[in-house]
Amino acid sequence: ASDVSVLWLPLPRSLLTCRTAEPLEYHRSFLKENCRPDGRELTEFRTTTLNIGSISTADGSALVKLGNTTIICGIKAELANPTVEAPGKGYIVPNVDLPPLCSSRFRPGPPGEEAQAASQFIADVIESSEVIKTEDLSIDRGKLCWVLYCDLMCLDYDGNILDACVIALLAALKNTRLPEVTINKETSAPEVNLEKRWELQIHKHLVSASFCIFDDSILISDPTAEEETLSTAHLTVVTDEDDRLCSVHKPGGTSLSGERLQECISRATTRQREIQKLIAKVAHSVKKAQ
């Protein structure tokens, strides 16, 4: 038995009705003494955890918490024909689902506007950074290749699921393993072994970092959806390993000064090599188990 016993005091009554009749004071009397009202410092990122091979029956798949939002990237391969414009390449399908059951905030039916965007957002991260070559996903030219089914799926909403899905995609790809393919020189059916397995080429280990500005001058790193709601911009930095800026989102809100820019691309290029070792160390740990 432990020897340690803590003591929780309960928040003061005003300070509780002060959270639900007045958030964005009750956030502001955090923000001037620089922290937030979960504890931590307005740079701070919330705690990261990640599994890597959760979903057996997926080709590549990985769990992301962070903080308390929840992100599962499951990925499935299918043999397709090529398109007319790009008969030597493969391609990727992303798609971000924001079921109801991760927040009330969402209800059932076809996806809705952040669902949409979300999927959009990954979709150019990953065409505009080359995080895989598509060609390696070609197995016979203009004839059949590889599709790359990427399904992430919000389990539990409390904002700053861009950061969540690039880390649950990035991966989950390093985590795929597709079966050797022959074209049969006979029939011209294809011959897939399941016992013979490569791994995808990661060619940018790509991270974003996204941020909130407060009454137009206060910057905070991972939001909330709370501090989301109460905003006045998002911005969201994508980098690679290299520290090369491979994509800056803002959707709207107000501007931003090139010196805060700058401070944000900082930021995420820290929080790029961070997350690569997260990934490195966890992808490590499941091959040695294997």
Second form
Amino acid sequence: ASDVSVLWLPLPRSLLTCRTAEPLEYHRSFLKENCRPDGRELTEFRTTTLNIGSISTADGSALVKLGNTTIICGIKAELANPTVEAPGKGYIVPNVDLPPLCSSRFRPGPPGEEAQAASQFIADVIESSEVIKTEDLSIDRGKLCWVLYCDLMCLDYDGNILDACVIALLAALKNTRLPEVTINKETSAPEVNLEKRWELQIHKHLVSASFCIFDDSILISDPTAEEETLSTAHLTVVTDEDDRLCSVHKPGGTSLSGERLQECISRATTRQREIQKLIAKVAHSVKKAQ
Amino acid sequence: QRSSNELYLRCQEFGCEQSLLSRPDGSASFVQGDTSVMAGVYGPAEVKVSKEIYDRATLEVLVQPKVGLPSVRERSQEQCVRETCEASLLLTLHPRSSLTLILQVLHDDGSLLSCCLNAACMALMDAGLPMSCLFCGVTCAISTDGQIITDPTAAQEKESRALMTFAIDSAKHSVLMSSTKGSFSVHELQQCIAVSQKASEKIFQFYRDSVKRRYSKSL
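The structure above corresponds to the form predicted alone; please give the structure of the form predicted together with the partner chain next.
All chains and molecules follow, beginning with the one already shown.
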């Protein structure tokens, strides 16, 4: 301990803050200047890139990169019996997987709390927004329907997986092409025609925008993994093209005032327009290439 | 039938009992109409080295459903309750310790998440854990004709167009936690927040009355 006091030099504090030794002070020194360590503005989102139809064995797929965060979504359709409560509807089963590959904080084994909470969030968002009408997935009322298994896997975890998952899911659903099924009248067995496929109709283009609150007062959008661990609260707002809110997800943390919430909602609606244009552009270019 | 102008909570049917279990450090049972949740708190106790945080206590929340094993839905409820408790507890006073909060659902007739939050707050108070503020849970449902119903029953939740649960704190009456289902407009969201903030005052008054009643017996 005495050695350290001899070596201490009276430099200004800002030059001494080290990213690994004092991460909170490091981030605070940037936030004071209204910017962030990677050079972004407080309300700026990272560059989003999208790749549709990369998995040929899946019925629909999409790969999203939000900065460094990478999520891949694959959709497989299977035939199943509809549930007793809803005989005229099919169903969608989303699953978010955060494997040890994407970050050192996840250990191999059963899904942790973050993955399960994310899966529940995606399931609630699909149900709340009615992105696809589950009646479209019904083939024979009470006997046969489509079930869509949506698997979202994170390949690189750098914060804000919920936003990336929602974009990947929407793009993959747009890309999904289901084979036509006819019921043979004599044998009453289903006949699947893999050559003739039809596209799912997307009713609502939902996009999510995540924010986090720093030190109870500063609001930043699209947090990286480091910013997420240092923040005091998280908020995710999901909007659709009619400016209706499908989800306002704030799982605890420090409180949020009404004006801040309003700011987040306006930023989320602008983000919705940007992402809707991006998905339309990529889907159009995929169609032209086919 | 409830009119939209009346702020109706199942207040007359609220019930709370503290210190009913002998093993946990703090326990409480909260009843809202037919929905009933029992909470037990253990802590501050020893923590596993893999889970310990050097400057704060580690809070773990477990939600046990009435039937079956906890599933993905319970995990997301646990995340909501845990982060709300972490915001109001003074965790820095017990570094390298663990706090465990167990919520057992005894009966679910709607407004389950808000009943869990209320039971959790009363159990944390009963355990004597230092908190910066109290919190309460309020559920709002928007029916198909646009009416806002607070504290809905399971039947009302099923028929509603949107369902929102907020956790409101006692110090600034601001929103600590928000969990929504269904689609709604921004205006409806703001109305529901205002309605929840008004309803939270009644719940905090109920907390005060039940604690007063409990301690008046021993004085």
